[in-house]
Structures are given as structure tokens and as C-alpha cells.
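Okay, so here's just one chain, in C-alpha cells, the form predicted on its own.
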Amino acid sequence: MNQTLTKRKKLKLESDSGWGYAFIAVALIAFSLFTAYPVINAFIISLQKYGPLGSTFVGMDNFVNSFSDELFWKALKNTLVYTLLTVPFNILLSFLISILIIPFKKKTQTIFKALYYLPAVASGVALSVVWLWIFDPLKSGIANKLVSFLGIENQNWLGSSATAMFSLVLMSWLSSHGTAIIIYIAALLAIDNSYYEAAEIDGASFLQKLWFIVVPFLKPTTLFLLVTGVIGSFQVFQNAYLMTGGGPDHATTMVGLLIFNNAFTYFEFGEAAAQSLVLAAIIGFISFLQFKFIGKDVEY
């Protein structure tokens, strides 16, 4: 009786296991070709002299060219520093916003969301073509328009090397919040109101709230953004690549653009696969201090 009640058991947990496996399949397949394949690949890659009629094994010339490339260098310094003035001020900025929009009715709060979301679902091409027209040069564009009432002449604002980064960075201090402030009401509702009516009890203000309550809470939120922001500035190559090109004098080149171009202009594939896998290095390194110093009494 015992022996069958036992195989009855682990015939139902081979069954079980089974309809598991077969439910992720889906998803380790589309991870295999999507994901484990192209990284594989493109070490393999990285390790020769690629081309299409033929590759010859290089073993690590190609990240010896790369460390060795002045350029390299500018792009990583041009991506640190495009990360550092964008991530902290747009999660700053969407926190704050999320805060004024919060004691809003639903309806409303749901038009400021679709509005500060749209430029999220708009084409990056046709924003990119909206920033250019912004930011032209004559007389007649925006920004210049608007620097004359205070006394400061015309800019190149994309033509020159001093303008050219400030404009990539205030392109996205004012067009990329819509995803963080949706994620931000989101965890601002879900913090239990007793708290709020405890600390008002105390006779806490609304600073004293927002510091000791709203922040606290929204530290698991504050992580996944910025982890999130961080990778997403150094990938950054669609604003690089319309709005400048990497000019002028290679002040805008990001990585991602430098490895486009050595890529598809090039046609250096073994170095453009090489940068790409110091380029994961590098975020998943920064991914890994900010999950070890920021994230080590986050409750998820």
C-alpha cells in the first residue's frame, strides 16, 4: 500500500515537473536564440578578424586595439558622462513630479500620466527631428529664441564641441520620465495610509513624511530605476546618431555609436564585437556595486 502511494506521489511530481518545463520552454527557447546565442557569438567574434568571405583567429588583438584606442576611451568618458548628468536628475525629477501628481484625483492623475508617457510611445526618430528643429542654429530656433531674452547670442548648439553634450543631456532631462513617474505613483499608492496617519498623530510635517516614510518605501522603486537608468544611458545611441553623429570633434561619440559605426561603417566586426562585451562588463560591474552598496537592505 505504502509502495503505491509513493510511485502514485512521484509520478504526480514527474508530472508536475514536466508541465513546469514545458511552460518555460517558450521562454528559454526565445532566451537561447535571442540572448545566450548572439553573446556567445559574439565572442566568438571578438577573437577574429571578421569578415564575409572569411575570418582568421586573432585570439585578443581586437581588445588590445580597443584598450589601445584614444577614441575608445573619449566614448566611455562621453557615456559616463552623459550618465551621471542625466540618471540622477531625471529619477530626482520624475520623484518629484510623482509627488506633485499623487494628491490628484484619479482622473487626473491618469491625464498627467498619459501626458508625461507619450513621448515614451511617440517614434524616437520623430522626437530626435522635434529636438533638431529646437535646437537650430539660426535666429529662428527654439532655444536661441529663448536664450536672447537673456542677452546670450546664437548657439550652435549641436555644431560646437561646448554645446553639443549639454544638449544630448537636457534633450533627455526633459523627454524620458514617463516610465519612472508611472512606476513611482504606482509604489506612491500602494504605502498604506496608517503610516501617513501615525506620523500626522505625531505631528510629523510634510517634509518629515516625505523623508522618513515615502522615501524609505520607495527604495526597492528608487534601485530598479536607477539600476535600469544606468544601463539604459550606456546603451544610449539613437540621440548620439541623429542629433550630432558623434560630432562635432567626436564630443558626443557614445560607445554604442562607436561600436555602430565600427560595425556597419567600418566593417571591423571582430573590434565592434569586442567593445560591446567590455561594454556588458562594464554595466553589469556597476550594476553589481549598485545592487551591493544601494540595494543590501532592500526588501523585495
Contents of the next structure:
Amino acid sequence: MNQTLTKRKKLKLESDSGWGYAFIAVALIAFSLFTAYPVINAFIISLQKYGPLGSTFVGMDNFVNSFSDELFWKALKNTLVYTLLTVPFNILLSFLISILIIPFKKKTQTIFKALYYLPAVASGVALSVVWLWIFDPLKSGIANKLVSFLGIENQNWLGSSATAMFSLVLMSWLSSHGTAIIIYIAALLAIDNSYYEAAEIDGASFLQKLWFIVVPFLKPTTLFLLVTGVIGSFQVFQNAYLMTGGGPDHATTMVGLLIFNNAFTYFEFGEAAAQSLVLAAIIGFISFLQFKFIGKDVEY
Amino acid sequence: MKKRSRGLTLFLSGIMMVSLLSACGGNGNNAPASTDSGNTGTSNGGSEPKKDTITALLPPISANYQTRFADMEKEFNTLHPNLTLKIEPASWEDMTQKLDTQVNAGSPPDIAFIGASGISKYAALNVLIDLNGALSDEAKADYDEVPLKYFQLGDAQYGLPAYMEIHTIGGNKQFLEKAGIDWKSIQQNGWTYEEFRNAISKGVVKNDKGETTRYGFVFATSGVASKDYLAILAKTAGLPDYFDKDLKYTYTSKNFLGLLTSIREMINDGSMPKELSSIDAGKRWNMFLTGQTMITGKGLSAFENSARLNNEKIKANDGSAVADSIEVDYISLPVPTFNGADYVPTSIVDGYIALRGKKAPSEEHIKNIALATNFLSSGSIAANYSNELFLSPITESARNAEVLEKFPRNEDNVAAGKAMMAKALPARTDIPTDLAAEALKIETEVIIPKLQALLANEIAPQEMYDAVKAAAIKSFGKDGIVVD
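Having seen the form predicted on its own, could you give me the form predicted together with its partner chain?
To see the whole picture, the full complex is given below, headed by that same chain.
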């Protein structure tokens, strides 16, 4: 009798596990089809000269060609510069805005959160059109009207190497903070009030509370935003494609745009796949460094 | 887990799985029924022709072209009861990307609309079908020789032309006359760069502060128009093609350096804006309609109609007229000649190519594709889109066909168009696809980026020339380029 009960329990457990596997199968199949398969296929294509009617194996040629291509290195450098200029500043700005929003009542906070999140809902193409209008190179352009107040003559914002990258960076600085702000506000709300009360009893100033309480508590959030920000920034494509086309003289050609051009302008899918894998490896390495050096004392 | 919950969850999971997998189905937008299907459908018996479906991916060639698709499909089916023409509309923005995705996935449409300059790109992938054996002599004879050759590569006829357009520049009649420019004579006899440079400097107007309120010449050089400017001017600068008759790359000749110097001079003179590298097609047309430039480029025949329609809106006080625009009489002008070269117009021929997928199509299917391609590029269909584009038809059948709507034309522009068209050179069919692909790579990776820098005054003409020459030597070798 006792043995029969144990068997039943075992069967029930196995049966429940089976159901569990059945249910996660949906996600697993989606992952296999739309993530794992393309990655494996990209690796195979990177070793081939791809053609729609048949491909030929070329070994590591696509990787060698990429590494010997000056434009690939220039695109990597541009991407790195863009990342360094945008990610830290965007995180800092999102943090400061969150600090400014947090003292408000919940309703007002929601209004601010919605306002800052609005650009994320709008189409990137539509936003680019607006920014193209702002960066109109003639005197009538909004950005040129603004700088004219400072006595600066009108700038060819997107057409000059001196200002094209800055224009894309400025575009990033002034938009797309919504997600980071929402995450920061959620993290700020999770800090227990008793810490602030204790600090106030000890006579801590606003800046001291910020530095000794808020910053350490927000470290996991900041690390998350840093890692995802760097990943997103290294994959940047749309802004350069729509705003400058990578010009002038490749001043804004990012790796994402180069990969796109190789694939869809020259039909060099093998080289594009090789460059994608190199980009993935770089992103992986940077993320590893971030976790190793910034995330070592982070507790989740 | 309760049985009912299990059942419900399993049911929902099943729905999710089906939705997920249905997205991977083969009949999405990117995969119209295909070239592979040489034997699509069934035979109705021994002697009757087999049923077949021909697919086509077509952009809005003219204003009303896509609205006539249903009628076109019906008419084709009436002419060939065993055949079905299935047209998938695409926007101009999507057209290339959609087609390229389908081609590289191995499931392109049977027919697609492209510019003839793109043929070598698809020929290099071996996805084009030679229609020579499938087209009757009578069908071929319907087409004018020059545009027909644009769809040839070697001996193969990879498609049929839809229309031929000359890229010109367009002037504001009132401003031209005010600047003392004899535009009628220029329309017939052309002009040299020196004459043009002098003319556009006369078109510049400045306000009391010394700021330019009207330029002599504005050409779109940003966005999709980035390669047009140099390519159009190069034709009349002794560089009609990337390769000479010995298949040597020509943009390394002194003519190229001379052209680059002229391009910089026009900006340095103040006749063109210093921000030229950021002016796109929409902006320069706006500048033309608002009186901010005397001459604009590139010019197309249909611009005469756009200007006329805007004039009518201004007269009628219609709020949809371009803001701050003035009434403009559009005058079509030839591109000036540089370096003492002969006038060679940039003739753009667009049309329909025949494509195959992974599986080779049957001979019968190729014949059906040829029938559909011929149907789309001739007769009343071609007559109507040519008419809407203000172009002369390039097939005899289209010239004889009735059009649905007639538009008023400026007779001087019509005569100028004919004079320029008469000087159009036939297409080069001897350039191998690998050379064409290398030239395209130099154009995209070196010429266009360097031109942007030249226009922004960041590099000198000599620096751009040297960069292009270095890239050309890398691609074609020292013996593969023109040295003079």
C-alpha cells in the first residue's frame, strides 16, 4: 500500500514535470527558431560566399577581409566614440531626471514618466524626420536659429564631419531616456525610507544622502542600464542610416550600417555575417568586463 | 495541476504555437507565388495550354499606375485565359529592399521593376532569366533600340524597358530672363561649364545684409540623390561610363579631376549654397518653388506638371500649395558640358526584369513571363504611365494607344526633351558583372563619401581624385584604369 502511494506520487511528479516541459516548449521553440537558428546560420554563412542559388565554402576569408578593411576599423572606432559619448551621459541624465521627479506625488510622477517615455512609443523614422527638420542646414533651420542667438553662423549639421557625429550624439542625448527613467524611479522607490531618516538624524546633507545611500543602492540598476545601453549603442543603425547615411566621408558609419550595406547593397552576406559575429564577440567581451569590474560588489 | 487548467493551458499553448509557426509560412508578403512554379496549375486536357500564374512586384511608376492594377490583371487574363497575372504593389522606398530580400531568400517574383543600372547586380547572382528565346521578333520590334539595349547584358535580354527619361536641370523662366539668359537657345544648343558658371552667378540675389536670398543653382546631393549629382555631371564631362571601351576605369582620368574642381568652384563662387551636401531632393524642390534658386537639379519631365499644379493652387488661394511658394514656369535645360566634352545626356531607363528562384523555371513558364513583361511595358499600359510622367513612349504600340487623360505641355520643353533624347547613347552591354560590382563598391564606399566631404569643403578636389584613384588601383590594378 505504502509502495503504491509512493509510485503514484512519483508518477504525479513526473507527469507535472512533463506538463511543465510541454508549456515551456512554446518559448523554447520560438527561441530555437528565431534566435538560436539565425545565430548558427550566421556562423555557417560567415564561412561562405553566399548566393541565393548556392553558396561556396571560403573558410575564414570573410573574417580576414573584414579585419583588413580600413572601413571596418573606422566603423568600429565611430561606434566606440558614439557609445562613449552617449551611454554614460544618458545614464547620468536619466538618473538626474529621476531624482528630480521622485519628490513629486505619484500622479505627477506618472505624467513625467509618460512624457519621457513618449519618444519610445513613436516610430524611429518619424523621430528622424523631425530631427532632420531641426538640423536643416540653411538659416531657417531650428538648430541654426538657436546657435545664431550665440552669434555662431549657420552650421551644416549633418553634412560636415565636424558636426555630423555630434548631431547624432545630441539626438541621443535629447531623446530615448524613458525606459531608464522608469527603471531608475522604480529602484529609487524601493529604497527604504529608514535609511534617509537615519542619515537625517546624523545631519547628512542632500548630496551626502545621494552619494552614500542612493548611489550604492542603485548600483545594480546602473549596471543593468550600462550593459544594455552599451549593447544597444554598439548595435546602433537607424539613426546613422536615416540621418547621415554614414557620411560625410564615413564620419558616422557605424558597424551596424556597414553590416547592412555589405548585406543589402553589395549582397556580401558572408562578410556581413562575419562582421556581425565579430560585433557580437566585442559586445560580449565588453559586457564581461563590465560585470567583472563594475558588478563584482553588486548584490541582486 | 488541475485537469481543467491543464487543458486550458495546453489549448492556449497550442494557439501560440500555431500563430508562431504560421508566421514562418511561405506565403507572406515576401514570398509571392513564385518563379519556381513552372508547372503551376493544371492542364485542362491534351492540347489546351497549362494554367500558370505570373507574379510581379511593382512600385508606383506614375501617379495612377497602382490604381490600375486590378484592371491590368483582368485585361491580361482576358488576353491569355490560361494565365493569371498577380501584381504585388510596393512603395518606391520598399521596392529595392523587398526585392533584394526575396531574391536572396531564393523566392523572387517572376517580374520586378528596377532601373536598368541594377541589372548587373542581379545578373551577378544568376537570378535573371534571358527572355530572348521567349520573346517573338514582333514583340521585340515594338521597342526603340536604345532603351531596349539597356535591358541587355552580353547577348542576353534580361527584361524589357518601361520608359526612358533624360536627367536634366530645371530653370525658373522669370529668373532666367531677368538674369539675361537665352534659355531657348540653350535648350536647343546646350551650354559649356564656363557659360553656365557665368549664368548661375547672375542668378544670385543678396539682401541688404549681404546674405544670399536666391542661389543660381541648387542640386540635391543628400539622401537618395547622393550619387546623382556627380554621375549626371560626369556624363557631360567626358566620362560617359565607369569603363571605357577597353574596360578601363575612367574616373582616374584628368577629366574627373577637372569636374571635381568645377564642382567646388560653383560653391566657392557663392552660386551654390555651402550647405549643398545636406540638401535633399525635397528641400531643393522646395527652394525652387519658393524662389530660393534660379536653377535646380536633377530635373525630370514631370516637374513641369508639379510646378503647374502648384501654380494653379496659388492662383486659387488653395492652402495646400507649397508654403511661401511663388508661381514658376518650369524650363527644362540640358546639363552643361565640362572639359570641352560633347553633350551626353544621362538617360535613365527603368523597366521590368525577369527573375528565377532556386528551382529553374520551365520553358513554358519563361514564355508566360515574357508575355506578361511585354504586356506591362507596351500598349495602353505604357502609354498611360508615360503620359503621366510627361515622357514620350518607347514602344510603337504605346505611341499608337489612347491615353486616359491629357495634360497641357510646354512645347519648348517638349522640343528640348526630344533634342536631348536624340543624343542619348545606347547602353553598354559589354561590362562584366564583376567589374560593375567593383565599380559599385567604389561608388558607395569612396566616391559618395568623398563627394560629401568635397561639397562640405573638408577635402580638396585633388584629395578626392587621389582617393578614388587609389581605390581604383586596388580594385582594377594599375593596368585597369585610365591614365592620361
